[in-house]
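What follows is one chain in C-alpha cells, specifically the form predicted alone.
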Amino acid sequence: MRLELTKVRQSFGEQDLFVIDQLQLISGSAVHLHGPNGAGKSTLMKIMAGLQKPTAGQVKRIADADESDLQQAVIYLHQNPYLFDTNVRKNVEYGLRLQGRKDPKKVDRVLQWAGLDHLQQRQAHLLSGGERQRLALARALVLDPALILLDEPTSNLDAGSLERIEQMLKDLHQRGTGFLLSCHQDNALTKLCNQHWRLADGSLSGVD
C-alpha cells in the first residue's frame, strides 16, 4: 500500500502549522519523525491515518494489486493508547469483532507474540505502561495493517519494555508492515529506521 499526501496544509485561524507539498509513505518503510514540540507531528500523523482532515490538500491510500480492504490499512497509536474497559484478550479481539470475524487461533498467536498470553484475562487498566503499549501493538497486528503510526511510543517505558517493543517492531517490519514513529530522542526504536523526517518551522525535511 502507498499513502500519498499532496499539497496538504494545516492551519489554525490564519496561522499555518505546516505545509507539505508532496509526501509518500509505503508499506515496508521504517521512518523516524522528529522535530520540536508544537511543530505538528501528532497532527500530521492523525491526518495520515485519516483521523483528522487537513485544512487543504489530499490524502490518498493506494492499494497494491493484492490488497482490497484499506479500512484498516493505516493504524495510529497514541502515546497513551486507549484501551477498552475489559480484559486483554477482548481488547485484541475487538477489531475482528467489528469486522464480523472470529479467529481465536490468530488472537492466540498475537498474544503470544506480544508476550501477553499469560495476562490475557487481566483487566487492561491494570497493565503497566510497557504492557499497554504491547497490547496496543497486538490489537493493531491482528488486523494486518500495511502501516502503523506510533506517536511517542517510548514515553514512560522501562528498559525491558523498550527492548520488547523493539523486537516487536523488527518482527512487524520483517512481515512487510511499515511504520512511522515520532520520538523526541534517539533510542533503540529510532535506530531501526532507514528514513528520518524532521518537521519544523512549518515544513518537512528529509523526505526522499
The other form holds:
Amino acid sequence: MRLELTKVRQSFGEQDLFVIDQLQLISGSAVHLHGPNGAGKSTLMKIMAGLQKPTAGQVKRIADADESDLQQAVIYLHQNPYLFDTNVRKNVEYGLRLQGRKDPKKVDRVLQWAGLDHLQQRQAHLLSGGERQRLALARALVLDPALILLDEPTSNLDAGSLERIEQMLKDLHQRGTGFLLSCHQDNALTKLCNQHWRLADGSLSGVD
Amino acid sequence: MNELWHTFSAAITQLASGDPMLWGIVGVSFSVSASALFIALLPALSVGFVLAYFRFPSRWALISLLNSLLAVPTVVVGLVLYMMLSRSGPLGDLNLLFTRPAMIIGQILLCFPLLVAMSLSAFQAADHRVLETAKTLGASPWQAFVTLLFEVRFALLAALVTAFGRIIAEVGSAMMVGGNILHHTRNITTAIALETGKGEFVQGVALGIVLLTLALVLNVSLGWMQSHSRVLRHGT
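Other form of same protein, the form predicted in complex with the partner chain, not the form predicted alone:
Below is the entire complex, every chain and molecule, led by the chain shown above.
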C-alpha cells in the first residue's frame, strides 16, 4: 500500500500552516517526524489517516494488487490514546466487531503480545500510561493495518513501558506494517526509523 | 389529622386492591409517556449531535430557541396543539383531538427540547477523540455515532429519565388535548385534578402515591447511574 499526498496545503484563516508538494509513505516504512511545537505534525498525521481534510490537495491510498481493503488501513494513534469506556478485551475487539468479525484466538494472541492478557477484564480507564499505549497499539494491530501513525507515543512513558513499546514496534515492522511516529526527542523508538522528516516553517524536509 | 390519615390509608388500600379503574389510569399515563419518549428519542439525539458537532449559520439561534422552549408552560403547548387539532384548526381533519395520539404529540413537544438540550450538553462534554478513534479503527459515520452514544450513555440515560419525569407529571397539555375521558385519555395527573375538584381525595392521593414512587425510583436510578459512571471512570 502506498499513501500519496499531492499539493497538500493546510491553512488556518489566511495563514498557511504547511504546504507539501509531493509525499509518499509506503507500507513497511519506518519514519520519524519531528519539528517544533505548532508546526502541524498532528494535523499532517490526521490528514494522512483521513481524519481531517486538508484545505487543498489530494490524499490517495494506492493498494498493491494482492491487497484487500482491510490491508489498506491507516490508523492514527493519539498522543493520549482514547480508550472506550469498557474493558481491555472489548477495546481490542472493537475494530473487528465493526467489520462483523469475531476472532477470539487473534484477540488472545494480540493481548498476549501486548502483555495485557492478565488485564483483559479490567476497565480500560484504570490502566497506567504505558498500558494505555500498549492497548492502543494492540487495538490497531488486531486489524492488520498497512500503516500506523503514532502521535508522540513516548510522552508520559517510563523506561520499562518505552522498552516494551519499542519491542512492539520492532515486531510490527518485521511483519511489514509501516509506521510513522512523531517525537520531539531522539529515543529508542526514533532509532528504529530509517527516514527522518522535519516539519518546520510550513514545509517538510528530509523526504526521499 | 385523623381525616388525612384515613384518606391516606384508604388510598393505600385502593392501590393494593388492584382496582382496575385506578391501574387503568396509571397504564394510560405510562403508555402515553413511554410512546412519546420512544418517538422523540432518536430525532432529538440526532439534532443534539448535529448541534454539537456541526457549525452552520443560525446554529446559535436554534440552540437559543430550543432552550427557550424548555421554559414553555405545558398549558401553552396544550393550547397551541388544541388550536391546531380542533375542527377549525389546520390539522382538524385528522380527528385527533381528545385522543391518546394527541396526548402523545403534546408530550413529544414537551420532551423534545429537553432531550435535545441534555444530549447537546452530553455530546459537547464528550471527549473529541471518541469519533476520531472510532473512524480511524474503521467505523462508518453511523457506527461512529453509535460508539459516541455508548460512550455518553450515562448522560443520555439521565436525559431520558429527566424527560420521562417531566412528561409523566405534566397536566396542562394532557388535560387540554386529551379531554380526560375515562378509559381513554384519563391519566394520573388529569385524574388527580378531576378527583380533587370533586372533593374525592382517596383516588387522587392513591395516584399521587404512584407519581411520588415513580419520582423516587427515577431519582434513585439517576443517582445510581451517575455513581456507576464515576466508578467505571475512577474505580472508586
